[in-house]
Every structure is written in C-alpha cells, then in structure tokens.
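One chain follows as structure tokens, the form predicted alone.
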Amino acid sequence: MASTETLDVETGPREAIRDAAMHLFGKQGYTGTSMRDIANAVGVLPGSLYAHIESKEALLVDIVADGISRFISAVEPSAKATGSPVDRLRAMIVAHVEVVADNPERSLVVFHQWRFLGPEKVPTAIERRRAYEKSFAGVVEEGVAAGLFKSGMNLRIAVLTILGALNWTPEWFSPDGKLSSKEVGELMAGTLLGGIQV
C-alpha cells in the first residue's frame, strides 16, 4: 500500500494526513514523530507525503490553528453575553471540556506542542492563546466589579489556575467514562468558581 491512491479517503487526502499527524502528535509528540510514522498511518511512501502537504510544521501549524479556532468558537458566545459572569464562566469552564472531549487527541496537541511551532508562527500562536485567556478574564474581571468574584484576588493567577485545569483534562479525559462531558465540565466549574466566588 505504497500509493497516494490510499489517500482518497472521504475526508481528502490532506485532512487523512492531518488526522493521522494529531493522532500520532497526540500520541508520542511532535519530536517523536517522523514522516515516516505518518507516511506509514495512511499507507503511502513518505515522499508520496509532498503531493498533499509542505511538511510536519504546517500540520501541526494547522492543527493547532485549527484546535484554538475551536475552542475560541465555543466560548466566545458566553463570553460575550450580558448574564451573570458566574452563569457565563460556568458555561464557558463546560464548553472547553466539551471541545476537549470531542478530540482529546487534537486538545493535547494543542495545548503540549504549539511550542514546537517554528520562530515565525510562534507569535501567532501565542497571540491566539492570549485572546482566549482574555475571555476568561474579561468575564472574571466582571464578576470582581459585580461583587459576586473575590475582590483581594490576583485575577491573572486565578484566570491562569482555570485554564491550568481545562488545560490538562485531555490527559485524564475519557469519553467512554461514566459521566459525559457536560457533567464533568459542571464538576470541573463547580471546583474552579468555588474559589472565587465570595
């Protein structure tokens, strides 16, 4: 099976390379990772790779583009709303797992390898993560004033502490588990509100 022919697949070709690339990027990390690993996933000679993609960094360059799009995506609705910051907080703390538990193997990526990005797509990675931590603070910044959030606390160690936390659930999520992704979200928020809320 030394053929791009093994590539059409219904998703196209460089979406199987892709999906091959996170899984193993997931798996055993960026730097563990050869071209000859993904060559081997999709069935093809590693320089069949070329026809379909310009290298291992503009995968993970996609994925992590692609992983932070989702994630931004899911909270920014809750973020942006006029509710309670306590009700917005806890829906956005849900969404993130929930994006988590779709692709555990893509958040992983995401959230562990972004750094192997190269010098030039580093900025841009790290200016997209910053965006997503300033919902997060932007929310907890209205509670502060609402009265409902700690006043003493330093807001970006307790937004840093949240994200900490969503940060890691790929690495302990399991979606065959007994709860569903919303109840461990409603878990996870009930935690991470309890300490600042007053």
The other form holds:
2 protein chains.
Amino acid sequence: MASTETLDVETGPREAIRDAAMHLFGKQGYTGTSMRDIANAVGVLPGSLYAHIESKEALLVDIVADGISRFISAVEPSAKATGSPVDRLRAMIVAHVEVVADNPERSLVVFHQWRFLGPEKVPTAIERRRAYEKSFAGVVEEGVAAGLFKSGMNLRIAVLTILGALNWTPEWFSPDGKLSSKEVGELMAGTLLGGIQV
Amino acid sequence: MASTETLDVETGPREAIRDAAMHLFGKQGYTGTSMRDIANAVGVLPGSLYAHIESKEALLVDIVADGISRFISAVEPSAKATGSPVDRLRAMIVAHVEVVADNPERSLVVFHQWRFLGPEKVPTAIERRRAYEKSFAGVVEEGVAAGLFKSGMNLRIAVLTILGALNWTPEWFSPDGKLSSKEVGELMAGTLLGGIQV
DNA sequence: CCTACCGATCGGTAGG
DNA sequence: CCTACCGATCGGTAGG
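In place of the form predicted alone, output the structure of the form predicted together with the DNA.
Shown next: the complete complex, the earlier chain at its head.
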C-alpha cells in the first residue's frame, strides 16, 4: 500500500498542485492567484512548488490544453458520426454540458483565463477553440442542407448563440442541483433546437 | 472654449481614468491591471491618479454599477410594457445586444470582474443581476401563460440559456463587423425564440 | 500633477 | 520539502 488515507484520490504532488491551481484560477483568476495561494492550498511552502512544476504559466498551459482536449474528445464522436444532424447536435450539446458539469471551475479557466497564456501559446488555444466551433458549425450546416434546420438563418450567429449559451453554463451549473448534467443538456438542446415559442 | 483639441470627448480627468480602467479591466482583468497601467494609458504618473479617484476598487465599483444600470435601463421599458410577450422578449434581446455592442469591454467587466468587488459590494451586484434575470423570466412566464411559449419547458433553464447566449456576445461581437448590433440582436432573438429546427 | 517614497507582496531561486 | 532570500512590482501616501 502506498497510502493508508481513506480519500487518496491524488496520484502525485504534481496533480495535487494542478488541481489546487485549477480551483483557484477558476475562482480568483490567473492574475488574482499567487503561488503562495496555491502552496497554501496544497499544504507546502511556496518555494517547494518548484520541485514539481516549472512555473505558474506552465500550470495554466497544462490546465487550458487539457481542458480544451476534454471538450473536443467529448463532442468529436457525434460531430463525425453519420446519423441525423438533429440527434448529433443534441448529443454534442449534452456532451458539452457534461464536461462543464464534471468541473465547472476548470471550464471557467478554459473559457476566461487563456488570455494569460504566453503570447506564443495564445494562437494555438484560439485555433483549437475555432476548430471546436467549426465542428458545431459543420453539423448545423449539414442540418440546413438536409432541410432539417432553417435555411434562412445566419449560420454564424446561430452557432455563436448556441455556443454562447453552452459556454455560460459554468457560471450557474451546480452539481448539487436537482437536475443532472444530462438533463440540463437535454433541456438546453430542446430550447436551442426548437426555440421557446409554441 | 475649454479646449482646442479636435477629439475632445472627455469631460474631465476622472472620466478619462474611468475609461482607461474600463478598457484595461476588460482586456487584462481587474487583478491583471496595475494602477501604473492605468496611469500610463491616461498619460500621468501613478501617484497622480489619487487626486481624482479614491482607490482601484472604487474604479471597479463605478464601472460595474454603471454597467449594470445600463442593461437594466435598456431592457426595463420592454419588460414592463403590456404588449405581446413575443415582441417584448425580442425587444429585450435586441436592447441587451445593443448595450453590449456599445462597449464590449465594459460588458466584460460587468460580467466577469464583479467578483473582485469588496465583500460588502458583491451581494448588491448579485442582487441587481438577479433582478435583471427576473425581468426576463417574468416575460417568458407571461408568454407561457398566454399560450405563446411552450408550457412543457423548464423555465429556469430556458432563461439561463437565453441569458447565457446574450452574456457571451461581448466575447465575439465586433463593431467593425458587417452586422449592426440591432441585426445581431434580431438574429439571436430569432434563434432563441424560434429555434433552429424547421 | 510630480517627486520621492512606504511596507507588502509578487514569481522564482540557491543550497541544503 | 524547508530555510532564507532575490529583485521587481504592487496599491497607495506625504509634501509640494
């Protein structure tokens, strides 16, 4: 046995530091979080962090890159599938909400703290997010071509409306709420696909 | 004449400081902006700012409080009107987008930097935002009661979906784009009210 | 609005 | 992982 602790969910000090940073960056922002805050959360002195990580920014790079990957991985299968665009878009919306719900703070970092990546890392993050948006746009486009989605609408605005609603979910989703992430995703998909009007 | 400058849009040093702070808080975040950054943008030395403002936080308080007021003022008339909930909700969506478009950076501060208000100011900001959300919820509820909106939907999720899409607009709206804020608002209202499905 | 400065805190390092 | 520390920068002030 490597540990006798009951709640030993950590796999190592680096992961503990990353999780603490994720939480604090989400709550206080990257620039509002000091290495001393992170050290305090982990239970070591500030200088000790540097035995496990290279820099504050390297922590942000890891969190954001991994976070974007999670969204892409969750949505990709439905985006690339061959079924009805209606079903696939619904599934993508639900998958997105499930990733948010899994860790709303991580999502807040992915959505709002990427600006603080070094100037050479920002274009990569933007490019990956653009690709993510395009996977939604592609399915919507397919739906229009198939006569399932409205042909008169502005595709770009429709996709930004959908993604905007999704990207706002970490601001309000609560794991303690009555609705599961799947239920929330399905309700949102209903509103976004079918509207609210009778 | 108080000034011979061609582009004298400022009404005083306090306003110039406020505008510079709004821009920088929106771009770099509150904690990522130093008083030296603001002083630099205004063209004075850091210490000189304190002849016009009380503190960094007082600047944030002003920007956020004024920003929330703009959204409330823009949307209130339609929220309190007596016409069709469909038309009124459409008008509220357009009005919201127009406030965002008027100054996306101010909106970013209102939506994301309020967390850095002092602990005694946060509840007020949250309360005002909740009231804003309720004005949307009220009109949606009226629409359901009138049989114009779907009775089966989850009201809370529907309103959060609409407001999420709206609150994300400062991330992508460009005053230089082809579409005016009114056009964007109307397209978003179309998607949110009628959905994207045929 | 500038000069000159304050104590506190920042990210990070050397050496053990 | 700790001790002890580095130069830089932070929000803000006194006095003119």
